[in-house]
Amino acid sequence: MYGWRGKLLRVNLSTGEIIVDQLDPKIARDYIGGRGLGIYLMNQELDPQCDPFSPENMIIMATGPLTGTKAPTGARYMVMTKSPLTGAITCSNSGGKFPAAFKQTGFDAVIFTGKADKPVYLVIENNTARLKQAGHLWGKTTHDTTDALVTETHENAKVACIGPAGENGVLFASIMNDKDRAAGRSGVGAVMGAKNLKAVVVIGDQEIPIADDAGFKAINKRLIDAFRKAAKENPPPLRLHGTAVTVMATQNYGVLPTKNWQQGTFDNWEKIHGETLTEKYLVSNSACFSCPIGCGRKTKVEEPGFEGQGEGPEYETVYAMGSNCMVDNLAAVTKANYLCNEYGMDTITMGATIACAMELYDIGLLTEKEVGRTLEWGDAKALVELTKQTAFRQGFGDLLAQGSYRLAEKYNRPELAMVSKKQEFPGYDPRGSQGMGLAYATSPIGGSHMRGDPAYFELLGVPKVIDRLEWKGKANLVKIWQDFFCVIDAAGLCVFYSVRNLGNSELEMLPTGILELINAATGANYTLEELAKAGERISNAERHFLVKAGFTRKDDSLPPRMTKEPLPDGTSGGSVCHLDEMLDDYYALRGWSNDGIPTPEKLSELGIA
């Protein structure tokens, strides 16, 4: 095979057995790879009703056919399992250097089943794999674990691992690779911890075979030359100030979540803005494998009490731990971000859960005695202290470790958790971005913008400006963009580059540039219609799993704050999200029943058993 490696690595942690399996070329073509391959395997081999923490659950780490090639941003891999936070699937995506090195070992994916008796880690080195004992690593941070494993194995090794949060079953624990890159959402790290799997180490240097090497290089050169020319004339904001530059846009549109989503603007937004991060704490940019953008932020903080260095924070962290908690101390937000990276936790859920706790405290349902301290809005020290407690499930952190929905539910106010399918929202208020509300509600993993991101066309004007407050017609665009993102994730590419450079520059986005790259790499000779259909197939395969797990229309929901309480401030003031009106249109366009279930005809059309 070209592009694909044609091999799957199966690891039974209960028995220690490791088997090399062949990747069916038809499955590769139909599901592309990455996210698509992951959901295919889950539908074939995993009981959707299983306990996420049971040995029966599986973890799939899957690359795409463009991962590890010189395709621009061909640096992504996907972690898929049944989520302990939501009970739904996960599609936890990460970049950095680890995914390319993984692909270069000779495998497309590794599939973990069972549970090890004692902590172990897996080493994959050029077509071979072995399990090793990891008891000496248990309890170590992700940074210390990475350093130890590079010393133990090979100087060129790349590591993906969990920290104390994953070991302690924090429901939103992440898997960290290259120290600070995160497969961050839905608790993939907690499932890894439940399996006593501390880390995966990859040592790979094999060239990935390309079907049309000359053609592939020519396409890459054309794309990169065009990008560099445009970047020279207008330097990309993501390169200049990272994703935290988004704070200005969401503040201006009145959709910057503030005070646990009670407001859409934050008076002190400039103190947590990306330009402020650049000015005060930036050490250097960083870039993933084969990335021309370089949006990563290597930072250092020296303020007393918040000292540290690492990577970040990203926009989502800045919203969740900053404006959402009314914290305008960027040093504290950055320190809490460092802790999440080192302990292995999702910064979105961490920040949003603390914000929910602050509201419960504000209205008198949480007491100082229960929290172990005061918990006023804007308390920077509380943000950092509670982040530490959560990773180790100490004190009040034991409750925070369950996420905002379970926290709010304990105090009989589940509506104060800003979630869909029990997963916390990213930082765009759907009352001022109607398509975003539909995307949150219908995302297969719960609240997420990375499974199809209407912020591009509603807030950023990519590919063109559209009325963000109009809900009519949004169902069709959300469906199209969700399917497009499926192709991006399955191919092994980054959304940031792909949306602006590998689509057809129309609102009805099609993967035209990805088609060129993937056909040159694999020789699969997709038509544009076939590649777009593969994205639709992945979307429906994910929904098929959710239905079998017991999800229906009632789970495609937003809290009443989004649908019944108008935004009180900003340029989106007075708006609510018209979710129910959009859902009917969305289901019809998808070929699903009015309860959100794919019809037999739709599944048959897409070849989903």
The other form holds:
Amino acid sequence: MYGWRGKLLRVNLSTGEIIVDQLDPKIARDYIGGRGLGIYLMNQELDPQCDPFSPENMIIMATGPLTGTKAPTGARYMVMTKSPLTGAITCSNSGGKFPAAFKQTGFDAVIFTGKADKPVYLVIENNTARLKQAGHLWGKTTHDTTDALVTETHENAKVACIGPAGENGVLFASIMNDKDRAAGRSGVGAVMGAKNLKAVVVIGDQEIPIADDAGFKAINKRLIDAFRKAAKENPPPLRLHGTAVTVMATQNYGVLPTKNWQQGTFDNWEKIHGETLTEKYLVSNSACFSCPIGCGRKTKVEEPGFEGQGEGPEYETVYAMGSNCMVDNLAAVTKANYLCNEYGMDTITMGATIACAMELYDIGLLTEKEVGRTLEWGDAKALVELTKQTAFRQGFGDLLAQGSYRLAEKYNRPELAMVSKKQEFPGYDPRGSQGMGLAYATSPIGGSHMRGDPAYFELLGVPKVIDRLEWKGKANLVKIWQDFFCVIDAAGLCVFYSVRNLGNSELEMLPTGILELINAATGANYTLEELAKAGERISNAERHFLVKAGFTRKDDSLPPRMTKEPLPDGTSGGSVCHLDEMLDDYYALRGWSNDGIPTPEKLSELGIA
Amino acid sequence: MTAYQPLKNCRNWALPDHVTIKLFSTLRQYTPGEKEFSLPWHSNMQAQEVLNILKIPDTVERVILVNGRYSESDKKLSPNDIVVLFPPMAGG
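For comparison with the form predicted alone, would you give the structure of this protein in the form predicted in complex with its partner chain?
The next block holds the full complex; its first chain is the one shown before.
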């Protein structure tokens, strides 16, 4: 095969057996790879009702046909499993250098099942793989684990691993690769920890065979030349200031979640803005494999109490740990981000859970006795201290480790958790961004912006901006963008580059540029309709799994704060999210029942069994 | 050129004869000095006039917000309007 490697690695952690399986070319074509291949395997092989922490659960790390190639941003892989946070699927996506090196070992994906007796790690080195003992690594941070594994395997090794949070079953533990890149969301690291799997080490240097090598090179040259030319007059804001530059947009739109989503603006927003990060803490930017943008932030903080260096924060971290907790101390936010990276935790859920705890404290349901300290809005030291306690499940951190929904539910106020399917929202208030509300509610992983991000066309001007407060017509766009994102994720590309450079630049986005790249790389000769259909197939296959796991319309929900409490401030003041109206439209457009279940006809049309 | 006034020196910026301009990110380079400033308002003033005064070339991509709502360059401005300009962004 071209583009694809044609091989899957299967690792049974209970028995230690490792086998090489073939990638069925028809499945590769129908599901592309990455996220698509992952959900195909989950539907075929995993009991949707299983306990996420049981040996039965599987972890799939899957690349796409463009991962590890010279395609711009061909740097991504996807981690899929059944989530302990949500009970739904995960689609935790990450870039850096690890995914490309993984693909260059000769495999498209690795599938873990079972549970090891003792801590182990897997080494994949050019077509071979072996399990090794990891007892000496257990308890180490992600940074220390990475350094140790590079030392004991190979100087060119790339590492994905968990930290103490994953070992300790924090429900939102992440898998960190290349130290600071995160498959961040939904607790994928906790599933690894439950399997006693500390790390995956890849040592790969095989070039990926390309069907039309000359054609592929020509397309890439054209894309990169165009990007560089455009960047001369319009330098990518993400390169200059990172994703945290988005703060100024959400603040001005009145959708910057503040005080556990009680407000849409934050008075001290400039203190946590990306431009402030650049001025005060930026050391340099950094880029993933084959990326022309370079949005990563290498930073260093010297303020006493918050000293450290590493990567971040991203916009989502700045919202969750900053404005949402009313913390205007960017040094503290950055420090808490470093700790999440080193202990292996999702910064969004960490920050949002602390914000929820601050509200429970504010209204008197939580007290100093239970928290072990005061917990006023804006307490920067509490942010850092509770982040540490959460990773080790010490004191109040044991409760925070379960995420905001379980925390709020314990105090009989589950509606104060700003979640969909028990996963915390990213930083765009859907009361001022209607399509975003529908995207949160229908995302297969719960609250997420990366499964079809309406912020592009409602807030950020890509490909253009439409009325963010209007709900009519949004269902169609959310469906189209969700399916478009499925193709991006399955191909192994980055959303940031793809939305501006690999689509047709219409609101009704189609993967025209991805089509060119995939066809040249794989020789599969997709038509545009077939590729777009593959995106729709992935969306429906994910939904099919969720339905089998018991999810219906009642789970496609937003907390009443979003649908019943108008925003009190800012330029979205007075607005609520019209979710129910959009859901009716959405299900009809999807070919799903009014309860959100794909009809037999729709599944048959897409060939989903 | 139409005079601009730095916001902090413009005590009367809230009076109904000015609009407030805020520039962000890569558009900051077009600021006449302050990142926030005011321009005198006049009837028939459109957002395009702000772009012209700041000499932002047509080829430079920008999102225009007027009072937090996305607007085209022919948007007619009213007294006390807040005009925000930033580049389109792919990422968050």
